[in-house]
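Heads up, the chain below is alone and in the form predicted on its own; it's given as structure tokens.
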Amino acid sequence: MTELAIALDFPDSATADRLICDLGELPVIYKVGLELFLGAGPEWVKAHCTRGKRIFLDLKFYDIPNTVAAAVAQAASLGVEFTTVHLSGGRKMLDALKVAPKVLGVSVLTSFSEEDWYENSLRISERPHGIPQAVQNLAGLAAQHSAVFGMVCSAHEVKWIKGAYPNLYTVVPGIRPVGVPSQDQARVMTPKEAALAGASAIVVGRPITQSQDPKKIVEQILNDIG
């Protein structure tokens, strides 16, 4: 069964609290990114973990191994269920993770189109890999490392990843229900398409958070992926 993570892309805790309250006991995960974490603070995150909410702290850590290990340990101390690190930080960075929640490795951000990725990669290498090859390489690292629970990838890569590495928990952002504009996401699918492709969890933000009836949208998505 595919799970639903809701991206709480809000600048303050009050707005996020209203949505969490409105959704009641619906079986969802709440994804806290940089904006809300900086606006609400770690104690807000810890309080919701204490209340039994499933929190996905998506800060995409990427630094020297010791710094990332310390940051991930701090995330674990808050009680979050998931957190993220960039797989491009490499094996030594992953080796340093000793105390951690479920670590999800970030591969290629879903805001990248193939053209944008290629242009950006040319700044690093004269012979860059395209998105599929880059994701496959990083998926191999994620699957082989004991510190990594799963990875974040687009719906267009998840079928291959689940086929090659069925034990990886795959989290797919860039999900847009039928009829909803893709906005700044370049590689998107509907909730049902992503579930059928093998996503362990999908991430939906603005189609829910900007809706006049977010609970109705959440219930529709849960029905689509259940």
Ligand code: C5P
Contents of the next structure:
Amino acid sequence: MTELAIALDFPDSATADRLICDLGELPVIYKVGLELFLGAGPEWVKAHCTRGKRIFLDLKFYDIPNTVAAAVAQAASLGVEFTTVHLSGGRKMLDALKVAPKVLGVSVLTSFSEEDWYENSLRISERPHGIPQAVQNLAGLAAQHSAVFGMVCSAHEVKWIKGAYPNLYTVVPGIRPVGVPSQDQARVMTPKEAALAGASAIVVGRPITQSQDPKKIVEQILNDIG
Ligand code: C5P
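Having seen the form predicted on its own, could you now give me the structure of the form predicted together with ligand C5P?
Everything in the complex follows now, all chains and molecules, and the chain you saw is the first one.
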């Protein structure tokens, strides 16, 4: 079964609360990213966790091991179910994690096209890997590490990641229902295609949050992936 995480990419808690209230008891996970976390604050996150909402705190930590471990422990103390770290932070950063919610490793952002990735990688290495090789290396690290529950990857990589590492929970952003523009996402798929490819959860933001009738879109997506 594939789950739906809704990216609450809003500037303030009032807008996010309207959507959460509108969706009632629909079985979804709420993803809180940098924008809402900075606008609404940790107490808002904690209150929703206490109310039983499933919260995925997506702050994509990337820092020295001690700093990331402390940040992940703070996320755990809020009661969130999932949080994210960049896998490119490396093994020592993952080794340092102690008190942790379900940690998801970010591989290559789905906004990177192969061309953007190559250009960016050239700045740090003379022999850059393509996206598939980079994701493969990072998936191997995620799968070997007991502190890592799953990873974030594009729908184009999820099939082989599931094949190679069936125990990794795979979270797939860059999802666009049929007829919706891809905006800044480069490697996109529809909800149904991603579910068929084996995504454990899909992340959908703007197609829901910018819609006139978010509840209807959420129900359609749940129907497509159920
Ligand atoms: O609006 P949209 O559906 O493009 O939102 C996708 C969400 O998933 C955003 O909150 C973005 O930060 C997040 N995300 C992503 N690519 C990743 C990891 C997270 O787009 N690799």
